[in-house]
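Shown next as structure tokens: one chain only, the form predicted alone.
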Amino acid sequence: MSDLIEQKPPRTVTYQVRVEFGDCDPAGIVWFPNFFRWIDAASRHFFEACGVPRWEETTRTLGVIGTPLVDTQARFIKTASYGDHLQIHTAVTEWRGKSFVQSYRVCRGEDLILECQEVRIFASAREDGSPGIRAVLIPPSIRALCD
């Protein structure tokens, strides 16, 4: 009798980019910084995949108003370039209490390019009214639709 837990795969939900000319830099290859205006873009879209509504939607129902970035880390394995079709398959890899880690494969076709790992918060407005943000529990309610 084996003590294992299975464990399902986290859920993936990949989001397709063309390269356009203007996102590369002289050397005709993607500039760093569009991958992360990728993968924040991913970032949302897993949400919408998941069926969690709009933020303005859980800013009123949950207090949530998104799940900003607080750390991130990346790999660049392969360059892209103009024309190129890219997909960029992201999943949650860890669920804490208020924060949780988002990853990210950006491929184009077999080829992976770059590898990301996000660390985000849900966050909600300050209590007090002061301006920023505060982090909060994840609403049982999202974690549920994105498992």
Given for the second form:
4 protein chains.
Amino acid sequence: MSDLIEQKPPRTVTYQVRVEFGDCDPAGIVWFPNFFRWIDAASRHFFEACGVPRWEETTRTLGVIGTPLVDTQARFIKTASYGDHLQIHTAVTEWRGKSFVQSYRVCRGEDLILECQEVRIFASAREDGSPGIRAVLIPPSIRALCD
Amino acid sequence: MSDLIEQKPPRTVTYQVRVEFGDCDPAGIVWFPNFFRWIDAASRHFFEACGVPRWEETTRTLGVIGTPLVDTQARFIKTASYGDHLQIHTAVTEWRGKSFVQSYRVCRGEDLILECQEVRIFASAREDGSPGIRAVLIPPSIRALCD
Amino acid sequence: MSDLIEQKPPRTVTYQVRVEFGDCDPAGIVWFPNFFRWIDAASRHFFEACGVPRWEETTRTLGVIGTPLVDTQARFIKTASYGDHLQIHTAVTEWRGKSFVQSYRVCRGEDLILECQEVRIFASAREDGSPGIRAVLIPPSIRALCD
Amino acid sequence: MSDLIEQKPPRTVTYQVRVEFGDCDPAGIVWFPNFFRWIDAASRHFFEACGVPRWEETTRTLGVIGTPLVDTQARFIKTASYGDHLQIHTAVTEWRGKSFVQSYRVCRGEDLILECQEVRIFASAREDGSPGIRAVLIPPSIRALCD
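Right, the form predicted alone is done; let's see the coordinates for the form predicted together with a further copy of the same chain.
Following is the full complex, with the preceding chain placed first.
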């Protein structure tokens, strides 16, 4: 009967972007690495909107320095250009033991511009102080804020 | 007997990157959109190394303004930081009618940092002069240079 | 008696910036080239707010492709970090024959973060189609919109 | 007779830049904040070439987290576009008590593209751990390496 259990859709947070002249390339359209810049901002903005504190604070309290990317997939559907206002609709669509899936729909009003799906981790600094990172278990206090 | 036919591995071109301080985020590691910046440069560098002229020239001769991205997948394996020297090994691993697959291995010497696989198109400006683009058939003259 | 003539302060337009994690460097503060990214956006936003159309349109109607920078001076007073909301107050403080001075105050509420003063030109493409630019006389129709 | 004392010209270190497609804007020329990105890399490269260690190490040994910018002036003389190879010639042209002047000539072979002069400081983290910075006296061990 599990298929009768209603699934609440995941919490979605929207991040607004104005596309600027300098975000565009000689073809006059957004140079694609800029979409990843905005998606990364939308990722953190999601956690901020859920009440997760700044990474400096989670570094002190939980040893968590941020949520680096492990894997990303993106599909570019329409182009955008300067003057456009975009909305990035962001949700965590799956929680795993040491990682989570974060999903994005970048829209210009009704137009879908791109879709992206990422795997991210919560990371700690290496114990030896070298510049690398390691994945930690999803902190329950952070997960509780996001549901 | 087709399995006896030797397949030539695709032509691979290597693009060199120095990671700079400003490419790194407050965690001290490369902020991931910068990897896409370098991958995009490696993509064009591949065509340049094959003898494909600048996009201004292909715009005049073929109506091709560049090779925008349609789809990308990337797997981030190790972190990098400023002072690192990276090598991006780039190949076109599949030619389709109106698109092609371009594949990247970003290495720091023996270390694999990330792998990326993209679908790109050869694009023309819209006929009505609006800022969008449209895919064209792979120009045979360009394909011949790249094999 | 000219010193009795009241000078209207120049029209000022404010552009809002949210500082993101990826805008900051390993020292945890905004990496300075990002301030110039935002200042450039504030420059165009000033003209947009005055009713100047997109550069594609001015290219067709006036031969003006944009307002490239000739000279800039900036003084960095306080640092900023991610989570900060900045206001860039922008004005044209002097019109010359073929150039103009655009001035910026980047603030975080009451705090002055940086001041910048630029000389920019209105530019046309080169007549021979090469990628360079040349300065043109300030178009009176644009100046009239900005006063 | 002091005017007979020969002044050794300051040590100059050259940093190489390849201009990429994504560094250019819809006008087809380098979007100017990218010049500051390269200048910042040339600044650190100067110290690296002089034997100054990474900022993580100077943070441990000297409390110095980097050399943030206090003031910059730049004059843009010629445009550049993708495919160009630029040379940034960098020198420290003045040492002061708590700051220094770093000067840059960005060239494309014989062509001068831009000139820039900066005031930078050697910075420490704030004692209270907040994200700001404070200037420290020029560390003599660093200055000795650079002369």
